[in-house]
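We begin with a single chain expressed as structure tokens, specifically the form predicted alone.
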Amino acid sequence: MSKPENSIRFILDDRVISLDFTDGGDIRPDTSLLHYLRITGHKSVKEGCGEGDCGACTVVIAKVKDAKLTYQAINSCLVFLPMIHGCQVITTENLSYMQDGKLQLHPVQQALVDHHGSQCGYCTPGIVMSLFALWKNHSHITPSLVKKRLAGNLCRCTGYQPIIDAIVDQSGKARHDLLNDSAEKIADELDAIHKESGDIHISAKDILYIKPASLRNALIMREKHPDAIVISGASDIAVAVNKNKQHINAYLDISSLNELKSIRSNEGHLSLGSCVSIEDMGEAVKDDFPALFEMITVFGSHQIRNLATAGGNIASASPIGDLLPVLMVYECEVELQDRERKRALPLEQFISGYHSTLMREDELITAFALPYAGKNVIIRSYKVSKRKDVDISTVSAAFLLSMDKDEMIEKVKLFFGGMAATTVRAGEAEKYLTGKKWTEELAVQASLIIRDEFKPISDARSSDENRKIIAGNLLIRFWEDTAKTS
């Protein structure tokens, strides 16, 4: 293992930063992008939650992908400062330039513009980064592909129409501006920071921030290092430390080990690294997972989507995790490693409690796998929440049924979350539709069963009453569902 670096190098300004932990400043390893952009003079970027609810600090980052830059718009307020060791940094102030003393916006800036886009302004800058990402990567742009992409922007002043029309307006439009001269050189530039790079092995301020160039070394940190707390897309963590003023003393930060961030399909089945973001697994498992890639589509907002990963949505065992029902109903498998050997266990066995797994203090997860599902097999998934985006499930559900030619159910599975301690299953329900015809009457009845079945408690979400009554109803639709389709 060569000797580690104790400093992290990006692009912002369209000049390579070097910031180094160790010298005096006030800079810590779990400093926010936000924080860190605000004090270095980008005010554009705001401080509206400090949680990833409302995009107000939404930056894009640029990173390279064959050859090539990628652009993706991220909560920065949701990333520590080593998380964006080997990336491009762009803010609203990077857009926009003088030219023969005239300010020159850039097309999206301009559109915003043109359509009286902005009222107060203070949610503007965030909303700017995440449709100058749209317009990178898309260039047919529909309402509906916008709404998609702002669903993690708020706009209090309730501006959006101006604001999608704008944007609309430049579906096939050329794609030329500023950044386009200089995407070579930070390619480049970006390209020779990653080859030169080795671990990043950071202690100051009381904390101890690991980043491993490899997985052989995560591995190696990991045994040595058991209770530092393992971040990818830390879009958890972030907020116990910057919302909730949680100190943790050592991270141990994946989030570069492209080793993990694999996408294979293989003899029946599909295996994800466990670095994938979850918008990338929702490209992944469109066509054959469709109830896990309903369920990705109202999963925290783009910019969320971004950072967050399957992996550490099943390493928190959340009882409120969107994805774990429909993991579970899809028999997902965790692969686990330590530096000696790989092991995999069933998903639905792995958790073993409230927010705890059977991951050892010597293990990472390193990629789970989702059989492909049979023919005659019909998988839905649910989620209750005050809100269709950026919001946590009230209750939330997945399942599964498979019937003969006579609609009498062979195979039933009913997970949910948001009813116990973990994702649980009725398996009451479950006993008593089994070998019965699929009708009305009986996913009505089994929908009783279901409310006796769990004991969930009251929160700010719900009481308990309410979430036995969603998780019966919930049945009932799955019922409904499938008679449109049978």
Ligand SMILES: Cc1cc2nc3c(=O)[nH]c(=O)nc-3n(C[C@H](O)[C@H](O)[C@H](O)COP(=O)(O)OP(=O)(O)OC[C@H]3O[C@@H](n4cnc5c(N)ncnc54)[C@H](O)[C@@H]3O)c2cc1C
Contents of the next structure:
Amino acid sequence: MSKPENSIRFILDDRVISLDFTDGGDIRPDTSLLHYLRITGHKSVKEGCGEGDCGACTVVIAKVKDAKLTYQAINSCLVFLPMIHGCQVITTENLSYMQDGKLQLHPVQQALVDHHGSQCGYCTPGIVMSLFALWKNHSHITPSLVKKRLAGNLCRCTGYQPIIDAIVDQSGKARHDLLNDSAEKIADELDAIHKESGDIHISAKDILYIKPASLRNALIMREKHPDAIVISGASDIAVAVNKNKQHINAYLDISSLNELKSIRSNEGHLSLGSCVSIEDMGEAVKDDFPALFEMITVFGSHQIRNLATAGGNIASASPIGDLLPVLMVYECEVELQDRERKRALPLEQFISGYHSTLMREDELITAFALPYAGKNVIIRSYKVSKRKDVDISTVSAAFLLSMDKDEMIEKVKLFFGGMAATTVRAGEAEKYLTGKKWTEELAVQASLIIRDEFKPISDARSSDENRKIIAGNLLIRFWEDTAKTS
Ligand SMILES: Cc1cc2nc3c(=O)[nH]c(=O)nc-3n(C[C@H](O)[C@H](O)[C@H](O)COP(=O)(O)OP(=O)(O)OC[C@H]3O[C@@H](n4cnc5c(N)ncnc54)[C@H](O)[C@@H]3O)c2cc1C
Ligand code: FES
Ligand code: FES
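Switch over from the form predicted alone to the form predicted together with the named molecule, please.
Let us now look at the entire complex, which starts with that chain.
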């Protein structure tokens, strides 16, 4: 390994910034991008919640992919500064410019003005950045696409209609802005940063922050620093640090390892790297794993899905991790690697308890594999939460059903989240259903068994009794959905 660097480089305001954390200033390796932007004068970027819910801190990150820039809206409150090494950061300050003494607004900003969509000063900059990313990535813009992209930008004053009208009006129009002019130069500069970069080891303000340049080096560091907290998208960890004031002494940041971002269709299964973002995963699974895609559409917001990874969801082993029931129903295998070896475990076995897994402290989750389901298998997923968007589950579920040649249930799997300390399977109900004909009456009987199978907790989201009723009712909903399609 060559000598690691102790600083990071990124582009902001069209300049390459080199940030040294050891120079005695206030900036720490766990300082959020939001905080950094505000103290460097980007006051349009606001802190609303500090935990990924409101979107007031939304900025756009540009990265080089296939020699071109890609633009993603993210929550800057959930990003630790070293995560933006090798990226361009764009805020509303970078969208407009002065010409002949007159302010020239970006087409997205002008559209908002024209449609009276510029509302309160707290949320509008974040809304502009979400719309800017949408405008950059899509020439055809529909109201339903806008609603999906704005789910993570909360407005509690006026509503969204003028905003939707403004951006839909841009559909099909020319996509020229100030950033186009500098895109080639920025891509070259980011490329140069990547080519010159090796491992980054920052040791400052009582924090060790390691950002390896390769998987091999990441595994060496994992063995050497088993107590370092691994971060992929940091959407769980940054909330713990920013909101719950957890102090973490050492980080192992694997967020930019391209080796963990591959998506490959192999014989019989789809293999996804553990650092593939949930948004990219959605695109990859849309056709062949529709129940997983459905769950992804109600996972956090677009900004969260751009950061969060399935590797993080699996490693967190939360009882309300939304991907777990549906990944289990698809018989997902988790691939683990240490310096010497690789091994694979069924996800159902890998999750060993409340927030605990069978991962050893020298291992990383490197990938997971999803076998393609057979043609005669029916799989559905469900999420029940207080709000449809950006909310955690009260109860989630994923079900699998296949029939034999006599139309009797041959195979059934019923997984639930939110009903126990881990993702759980309704074994009694599965036994009851197997070998019988799939009818509404049978589903109702099995739903009563499900209600009695679990002892969920009561909390702010729901009482235990309500959770039991929801879990049972989801099976009846499954019957209705399958009756519609059969
Ligand atoms: C506003 C908001 C909305 C959210 N909405 C949802 C939702 O709808 N559904 C849901 O399920 N979750 C939701 N979450 C939680 C979170 O986004 C997910 O759990 C996400 O999948 C975590 O992925 P990450 O890459 O960001 O994990 P990180 O925060 O980077 O890591 C999470 C944990 O996994 C470990 N880890 C990460 N990657 C690896 C790896 N490759 N190998 C070993 N260990 C690893 C870390 O050490 C840490 O313990 C939400 C979070 C926020 C802030
Ligand atoms: S401050 Fe609310 S999402 Fe970041
Ligand atoms: S735009 Fe800020 S609350 Fe409505």
